[in-house]
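As a starting point, one isolated chain is supplied in structure tokens, in the form predicted alone.
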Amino acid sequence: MMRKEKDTGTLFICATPIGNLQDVSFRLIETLKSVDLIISEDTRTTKKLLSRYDIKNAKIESYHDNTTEKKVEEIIRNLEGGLDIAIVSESGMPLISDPGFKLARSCIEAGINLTVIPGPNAALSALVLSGLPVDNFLFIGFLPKTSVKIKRKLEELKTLPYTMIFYESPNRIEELLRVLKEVFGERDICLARELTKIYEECIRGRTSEVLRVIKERTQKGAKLKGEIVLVVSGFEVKKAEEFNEDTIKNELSALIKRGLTKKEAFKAIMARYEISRRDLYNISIKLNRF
């Protein structure tokens, strides 16, 4: 890649393999060879990738969740000084459940050019393998640590009619499935793990079925390995005539208490049920809340 005269450098947001090191593009290799600096969430993983493609003499520095504001400012100064810098996560697309967001945002605020080198992503890979609807989906990423906070977050999500994508570790997946079943009830789900690797696996079924499979494996000592992507079907939209007027009133009231505007509340209800705006308006005026 020939360097051209410019005032500032460019931040290259580089997607890297999520497992199989062959999942790289010519453009990624060219970029990693040409930049002045590579900043990496896990330098050990990055060095393996560089070694695989014979990328020598690359300067690498760590950038992770605990990176200080001072370090971010130093990277910005280097970019302002004309250096080209590539940012890579441990795997997949940087910024997605990844600390790179703070740096990208700082670059935009400083007027520094940034561009993306597209490539592998665990969330989208699991979504297309899941067999669940892909026309509308919602990426959630990692949920909070405790069961109470997980439950609270799932309560916010349970009536959304979108396929949802979660990230989870093998040590916590059984607890997540248990709470998911408690809050969402039975849903169609797909548990994807070891994506693009030799032992790639997708466990599909209803929530209780997948939970049973995981429990049986744990009891046999065959604990799951690898990062997990859980894809969950959205709330099933039901026809308005299946519900009485009081149900619609209660749901509108609940949305208003959460601080939604009239327009937002209507949109949420119409996403859940096949109800016309006119019928919804006629019900809403009886609430004396608008």
Contents of the next structure:
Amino acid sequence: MMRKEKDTGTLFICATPIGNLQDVSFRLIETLKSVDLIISEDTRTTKKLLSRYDIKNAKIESYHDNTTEKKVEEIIRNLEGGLDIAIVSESGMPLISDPGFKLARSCIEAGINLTVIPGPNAALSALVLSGLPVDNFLFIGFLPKTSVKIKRKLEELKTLPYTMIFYESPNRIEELLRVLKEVFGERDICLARELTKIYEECIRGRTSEVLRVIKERTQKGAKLKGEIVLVVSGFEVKKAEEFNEDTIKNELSALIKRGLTKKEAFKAIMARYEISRRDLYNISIKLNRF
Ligand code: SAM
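Can you now output the form predicted in complex with ligand SAM? The one shown was the form predicted alone.
What follows is the whole complex; the chain from before opens it.
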């Protein structure tokens, strides 16, 4: 049940630059100047930002999502007592693969005023540069660490028709591209690197083309550095009408040869084409395989 907001202080969720310190708004500066306390994932980065904009005497404390319950309760009490608090992360929008979710939820539950100072975010910046469809997209953020779990997650995402956005470190990007190719097959992708910084670049192409570029660079000793967002096109649903019966027959027969059961083969075809189970069944009996 929604609780009514009370006359409390406000938690300002503040986006900060993802590389270029000029990417700040007047409102951000005003907010950081006026709040009673800034809580930050990385106080060193925050101090640099404050110093760049000549914000003096700000009170800064460290905040992580594994910050103790006691600390969260203390922040809530301060907000309830009327203090205004800004939360910032190391870069970009707090909560987005960064601390803040737990606190924002606690504020909502306690009826504390909450607002956002919008600004930079790596995912959206990469998406709009990617050249991939922006009408429907899915933010995935960081994938799990082990390859088994990565594959399992990618299998889950494989047939979703939305552009997908992943965060990844330069050390693991080559491996991710390899697994992506294995699970998703070829897709249109964009590797966006060092956004808003001097060496900003976007490597666009099919998965194997981008993988080749990365491998070539590694071989030349120019290992990929910096921060990376990978944008991947969604699964393309092809209309069954575009395909004649023979195509569907060939695909079915190939899946059966690969050892899939009839049920699994149907599921795979139906995920790929807009075809009814009845039509698929009728085609399959002509195959004489089942
Ligand atoms: N909260 C941030 C946001 O709003 O984008 C994301 C923080 S997350 C801990 C850090 C990841 O974001 C990096 O590993 C990278 O994937 C991505 N990232 C952050 N800054 C970036 C930049 N300048 N260029 C490309 N990717 C960036």
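Keep in mind that what you see is a predicted model, and the values were worked out from it rather than measured. Take the two forms, find the largest set of C-alpha atoms that superpose within 1.5 Å, and that set is the rigid core. Numbering follows the first chain given and starts at 1.
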{"property": "CA of Leu49, rigid core aligned, shift of 2 Å or more between the two forms", "result": "no"}
{"property": "Phe266 C-alpha shift between the two forms of 2 Å or more, rigid core reference", "result": "yes"}
{"property": "Rigid-core-fitted C-alpha displacement of Ile275 between the two forms (angstrom)", "result": "5.4"}
